[in-house]
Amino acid sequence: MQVRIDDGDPTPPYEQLRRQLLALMHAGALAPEARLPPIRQLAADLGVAAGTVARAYRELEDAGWLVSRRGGGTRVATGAAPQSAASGVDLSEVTAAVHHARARGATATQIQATVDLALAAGPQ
């Protein structure tokens, strides 16, 4: 699982995270029943607080993606299918773009501002 944190983004860290995990299981990265990091692993790993690293997954879990458990650790939920497999279409091309995209150092905001303006220039 690859995520990071963008220190010179002014999207706050927990959101980063919840929207890096979201988007992974869209794109069947992380499929149903797959396990994710200890809150603390994951904190330390990212340099964040533990209480970051907390608030993503209970916002996920509110939002029926994640399943937490005492001492089973927190999962990807049954029901979570990756969008591209829902709906048919396959988005491997948009995932690809956004790893290039952060590969050349662009922000999860200026990836998300630049779909947001291809989405509303309509239908190709």
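Worth saying up front: this structure is predicted, and the values here are computed from it rather than measured. Numbering follows the first chain given and starts at 1. For clarity, a rigid core is taken as the largest C-alpha set superposing within 1.5 Å between two forms. First, how it differs from the form predicted in complex with its partner chain.
Shown in the overlay between the two forms, fitted on the rigid core, is a CA shift at Glu15 smaller than 2 Å.
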Contents of the next structure:
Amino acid sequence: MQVRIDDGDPTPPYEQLRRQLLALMHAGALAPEARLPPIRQLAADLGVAAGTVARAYRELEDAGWLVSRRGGGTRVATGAAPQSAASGVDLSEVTAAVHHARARGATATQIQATVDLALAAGPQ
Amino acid sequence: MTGFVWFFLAFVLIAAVALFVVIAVFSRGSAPRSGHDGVRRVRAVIVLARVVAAVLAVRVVMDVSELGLYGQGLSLAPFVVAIVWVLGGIAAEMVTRSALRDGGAALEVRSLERYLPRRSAFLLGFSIVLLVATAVITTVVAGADGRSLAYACGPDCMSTRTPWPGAFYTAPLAVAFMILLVLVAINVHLAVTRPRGNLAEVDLAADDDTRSAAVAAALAVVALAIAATAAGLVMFGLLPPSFDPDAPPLIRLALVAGIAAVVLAAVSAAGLLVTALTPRPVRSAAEV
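Starting from the form predicted on its own shown above, please give the structure in the form predicted in complex with its partner chain.
All chains and molecules follow, beginning with the one already shown.
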């Protein structure tokens, strides 16, 4: 599972990160109780200020998607169940593509990475 | 040079050969190769910095050995070598800090537990405790000058032995050891937290190996310094009076602790060097 900050995107970096994390949670790639990287580590990896990651985490925490515990890091909230289908959007093609890729021998990690990259690339 | 110095140098030579044999026997083959420029550059810079640090360490230890009186500088040599070596590791980490940064990040938790060789680190910790215990005992029973041992050898008889690792030797050793520990903590922290972006699986494995090797190398030099220092305390200080039937029993206790520290530190160093040269696959976040 990967996230990416696009410098050419006018969307603020914290919002890019928030959206990508939310998409991963919606897709079930980030399961409930999954631990997220520490703020400083993720900020260093992405090359952004720690405050950027902290704001993305805080907004997701305020919305009930993440839970932060002192000493326990930041985790996906227990109630953050994946949404198999967004309201009003037909995702059956995505599901079919995943099944197709699995049938051709692709691993879950490879499929996940491909979807993550497509998400990170933003709307076409 | 005295016979004891020759004996000590022979011990160091035998220990070095034994370590080489252990590493050759237990090495796990070659580390995974990566075609990623950043991963290769990080590895190359770390190796280069360590080679330069090793050369510098030899030069610095020659100067340090001349410092102080009655072999005080010589006793500091193992820790000084270790400090210079670790400084090389820190320099390499600073230089390559952003080599793997590409705007992306994997959602993984990188912690020390993933890269730490646990058994060798445990042995190292135990050997440190034993060395500290040895040094505390020798310091407590030392004479007022901090470098001799005086004890009764019968009615109207006082025996004095020198050199003895009292405060004259152990105080500078303690300072050097604390400096070394702080620097090792910095080096390990930098190696574990070095940023990395989106890497392919083979590059991730190669980068993890580089981190494991860096952590193990930093700890290995501490283990070697502990082994050499404990061996010095045993051979130059504790061994001669231990054969004297009138010597206080506490000295024999310190001798046992010192020898145990040497053995444990040497075993730990061997394990850490094997990991540094041929790292094992790191634990996943779930295994930590």
